[in-house]
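Below you'll find only one chain, the form predicted alone, shown as structure tokens.
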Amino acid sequence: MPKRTLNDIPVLPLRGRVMFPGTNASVDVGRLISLNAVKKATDGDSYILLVAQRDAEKEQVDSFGELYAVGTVCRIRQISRLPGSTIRLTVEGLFRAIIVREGIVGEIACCDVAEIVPDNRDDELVEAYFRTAKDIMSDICQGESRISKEAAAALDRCSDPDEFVNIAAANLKIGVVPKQELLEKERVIDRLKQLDKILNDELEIMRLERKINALVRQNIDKNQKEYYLREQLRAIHTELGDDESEKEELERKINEKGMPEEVREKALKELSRMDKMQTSSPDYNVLRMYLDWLLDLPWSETTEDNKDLDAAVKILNEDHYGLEKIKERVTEYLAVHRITGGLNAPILCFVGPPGVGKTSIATSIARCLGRKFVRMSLGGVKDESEIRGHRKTYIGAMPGRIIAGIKNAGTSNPVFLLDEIDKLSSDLRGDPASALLEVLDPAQNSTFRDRYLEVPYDLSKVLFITTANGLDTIPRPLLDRMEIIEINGYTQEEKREIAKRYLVSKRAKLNGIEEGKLVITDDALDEIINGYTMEAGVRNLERSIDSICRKAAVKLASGKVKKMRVTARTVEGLLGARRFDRDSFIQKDEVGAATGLAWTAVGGTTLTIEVSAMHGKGEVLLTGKLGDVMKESARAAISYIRSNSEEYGIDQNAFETTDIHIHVPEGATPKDGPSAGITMATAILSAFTGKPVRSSVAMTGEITLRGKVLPIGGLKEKALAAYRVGVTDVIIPADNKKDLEEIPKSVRERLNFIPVTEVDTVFKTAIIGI
């Protein structure tokens, strides 16, 4: 048969494999040079040369020198699209070919090839080698599972020595170099000799693998023998009356633990599985740890609640001053529990600024109830598994922190504090807030399932208490499951009492000062509160008292004084210059400046709104890092005054020729919310009329385009802020009159609250001469 030649045939470089004639194969194509070769082949007669690269690691082919000289001419049978730009070819090998003329390698490689025709001389010798190769290949196929049944059948049917070499080489797990050598040899006898050598090597390797497998099997049998011997030894100990086995000990503990029936059955089932394993098995240790967790959890252990209402209230009063709402709620819980004898614990959420005692009141509640106390901080928790745990199949798996806290408490009805629940966050590892839905739902938490335990645990007896600085970041479904109790900031009198009753003696003791050696007068405490702290809670107050105690300790330790008395005059010498001057907040009557009241996460504060009207083109400038809602309130205030300009004696054309600049000082602090609406309107009207705003007036309320004053939130905190800075008159929305009862009586007596429904009343009250 004459040699076949092909001109300008596209070349497809192969990495790490060799294609043989008479075989079908799938090839994934993704490189540009290969994709272009496939396109040229499909545009023509579908012939393509598949040739191996000399360096399989190289991504780009720059010349024919990087390819072997002999490849296989194939016909493309099928093309399939894969994700991305990759395609999968199904090709049929036709004949071996040598490159006789190289083309230029660029975005595509093409060349001229000539067929390698096999030489069939030495027929008798060829037949001898052929029979030997078939016998060895038969032995390999019987013991080599990596050669498919279809390939083995094809080799058995094959009667052509050259075709046999191609099929055998394509299916053997050998390297690229020996395969390429088989592809390049022209004479059939040479190909058969090379194949016989490869087959003998493969047969020897297969025998070594069998020997190694036999040794491994022998070791496994040895381990099983040791397991049976240990079992026999355990039986001998039982017959001799020795100590009970590990299985019997665990089984006895499980039966005596008082677990629910479902949990007991699960524990016994896992114990039975563990007993069938070798102690050296990793799964043995996993199951042993799992059983230890089930046995350590308090399934039926509880502490008896203290039902003495008077004693409970006494403990709460000893630990905390004020906080009447919380004390009242705990008293209600105890009263119902005493009457009914049993009650699902409520989910309480204490909301308030930092330092007001949210965390410490939870400790006092546990003490007055006679329960164990567990605290879990949720700040920065992002992983849902912190709540629900991991499945025990994972390496190092543990239950979630809820179950771990119950175990540490040793009882199934502790007081469990979930601190800073508003600081939860989420990421790719899940949403812990969603995982808490089941924990904090009284209708569901009786069957809480931790992923590690895989059995329900009753959390309904646990008194969950959560704390938060604000409610904005808590998801609504989670918030709906909790009973909200607000803890607002303290008045000056409350702070003074807290310092006298708790803080001074606590800090003095921690600094080693004996009782009676340090006296801080009421005037000194007032000076510290007014001049060195500006907060809703008492955290900075405690730090200031601690600083005084340290300085007192130095003087007492040096022997300079035997007893130290701190008065309002000596505070500055101990703490330095005053940090806050409340008189600085009270300005004289000024044009274009009004005092508003705002709520923040750390309590109420005063807010000065400044407005400047200047010649311009009617533009509005808003500065002070204002939020979108606050900007909208400013524009609503401008629109109201502009639409009623004649009533207030303002020229209608003034707004078209005047630029309005509204600024809220402390520009680095973000500010937002609608409650500054009437304050902005007052400052704007003052700036346009030239009439000053009374400095003794502070205000809060949302304004509408019709001049209505809408209600706001956080009135108590805002009132306390006005009280701190010395304001005498506070304008509030009429709908907030019901909230005045929450404000301490001492504050209500010193502040004149002016409820309003129309912004016109605000102007007449706050602006002189309107």
Second form
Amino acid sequence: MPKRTLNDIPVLPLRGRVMFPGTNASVDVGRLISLNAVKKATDGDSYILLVAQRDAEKEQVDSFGELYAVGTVCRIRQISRLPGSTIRLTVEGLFRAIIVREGIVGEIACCDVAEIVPDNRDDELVEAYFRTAKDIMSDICQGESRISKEAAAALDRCSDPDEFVNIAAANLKIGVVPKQELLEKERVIDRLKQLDKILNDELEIMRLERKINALVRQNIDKNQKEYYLREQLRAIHTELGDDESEKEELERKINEKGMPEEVREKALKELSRMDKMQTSSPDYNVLRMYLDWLLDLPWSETTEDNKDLDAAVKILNEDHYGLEKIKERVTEYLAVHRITGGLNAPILCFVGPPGVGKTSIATSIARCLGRKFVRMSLGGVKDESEIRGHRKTYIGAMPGRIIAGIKNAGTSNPVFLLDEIDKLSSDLRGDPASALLEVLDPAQNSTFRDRYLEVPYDLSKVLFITTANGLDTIPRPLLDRMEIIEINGYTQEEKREIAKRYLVSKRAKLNGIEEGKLVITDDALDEIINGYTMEAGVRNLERSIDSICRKAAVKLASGKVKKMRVTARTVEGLLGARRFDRDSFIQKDEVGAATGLAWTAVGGTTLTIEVSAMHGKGEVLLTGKLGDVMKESARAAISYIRSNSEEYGIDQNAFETTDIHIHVPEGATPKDGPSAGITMATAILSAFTGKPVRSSVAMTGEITLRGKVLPIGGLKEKALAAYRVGVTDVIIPADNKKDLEEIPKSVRERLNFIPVTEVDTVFKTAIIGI
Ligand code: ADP
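Pass me the form predicted in complex with ligand ADP as well; I've looked at the form predicted alone already.
Below, the chain from earlier opens the complete complex, with every other chain and molecule after it.
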């Protein structure tokens, strides 16, 4: 169809909404500029351009600049009068149009428009995105009343991707800005990509809402039920003339609970105080809740430790693939624990990037010992009272999270995981780290005092385990109490095995897929690992597998297919376009760009450093994600090259007449800034000499002013990153040679490590023609 154009079409500015083609809408019109536009339209052929105002609050429209440039040409179907001078229009959206000539804005605004015609609807990628969008949309429609039945049916019927975007956008409860973006995007693929993102967000929000609603309902139900039952009980007792019963019952429970004597006395004392109060008084409830806490806490309940070490080893192997060294250390720990009964044992701290199995190992330890397991995340805990509780005189007071965790465990000797101990922060509201220290200190924790409980609680039988992403933010005294066990990232093969043996079946089961109904082939797993995740652990891998399982579950449930097999070729249809390109890091040999290896909080990663040298006054410009330490090593690198310029064939004067621009695009800031030193030096020398850097080389090492290469940290993670992106040669400081042992054999076999002591060797290896 040729592109439609319309001249001198009247404009109806919309406030806070966006009109889409393929939908009908009613619009109330009251402003003079709009009434005039409607009149002009109905005097002619009833075409009118509906376009959103940039500022919905603005009453008056004075120029086209206040409107978006893209709107929808509509036909007016019906007009009805409302009280006052307002009218209600029913309009039908016809096509998207861009304003190509703006008229004068006065009592009416008119303009010329041209249709926006979508391109290549038949593309395969478009089809893939379209299918995903339809799938998610139908999930949203099924679970949600926010989209009308008619709209849901229209969406289901729709077979044209461009129309689908229009109808979906018109019916989603999202803001004007994202809607307008959807309206403006010209290419179908771009529109679908954006819609996909919005739909995924919607789905997430929907899930959250559902969860919150369920929680609220549960809470209300529980409170109401308790209140109702208690009142009934009271009424029965009054009827029967045995009014003392609540007190008696509590007293019996307190005596039977097996509390330490001090606690029992305290409980009885509070009970007799409570007994003297009116049941309607707030203090009565405070005391009642307090007694419930004392009664609910496990004072004497413990589980018997499973002492069979062989069984423990079996469980650790059952739950985890690989991680041999870690399992060994955990087994040793359990053996010592068995002998000492946990006395004075150090606290295990698993350190590593997200998704490498820290939490999962801790859960297994609980399973090995036959203990209950509780977990508390310390991420963002700022307030001491989150750990130690609030005094019960404080409104809404509760015990801290340690005591709450113990109550949930139901035994006084659970395995208690303190997650993300490195994310603990402190501010004016006290120092949670020192409260935690008390919790973890065997000299003090047998009489841990929670402010709410007021009586001591014995935490000495609890087996505490902690996790962290990195060690540098953990307060020293805490660090001293812990035995650090590092878990590094996985190789591609390890990830594939973990997925095959654990993640796929776990996720399939959670999504209600029967065994054997879903097969994900090895190359499909490789495709997911390489194309959709870039991580040290397997968290995103698990998420992607979950996403595939969700889609498979819908397909299987619909009965259209009996069994599903996901191959490398079908992954894209299920997960959308590839997010990472293996080759995007290393293209061809380039001048002024070198690949470094960095060690960040989320594992190892590659770091491309770009340098350009241009005519100027000898200035050095540093941009991108450069920490202070990195800036210093950049300066050291420049100084070294400058003092040895003759050797590399650079004219001394060049430095005075050249500006150097160093840029580190994207990527996380490395934990060990100086290790980018030799990479920067290489990129700088390449830029100065115009000789390219080999793209097959990655490097890491600190540089000194005299051109020595100093050792760095995190070699294993860095090597895994190099291996992931597919470089072949890795330059490392000679002093790090001893760390090579830690690197998995499969990685060592594929990478050629080149130990160096002088940056000069780096240049000769990495730069072509030096
Ligand atoms: P972390 O606590 O380190 O962030 P998790 O323990 O939450 O990581 O692990 C993420 C997911 O990956 C979990 O489902 C876990 O069971 C799985 N996982 C991680 N490592 C392994 C492994 N070696 N073998 C089997 N599953 C693993």
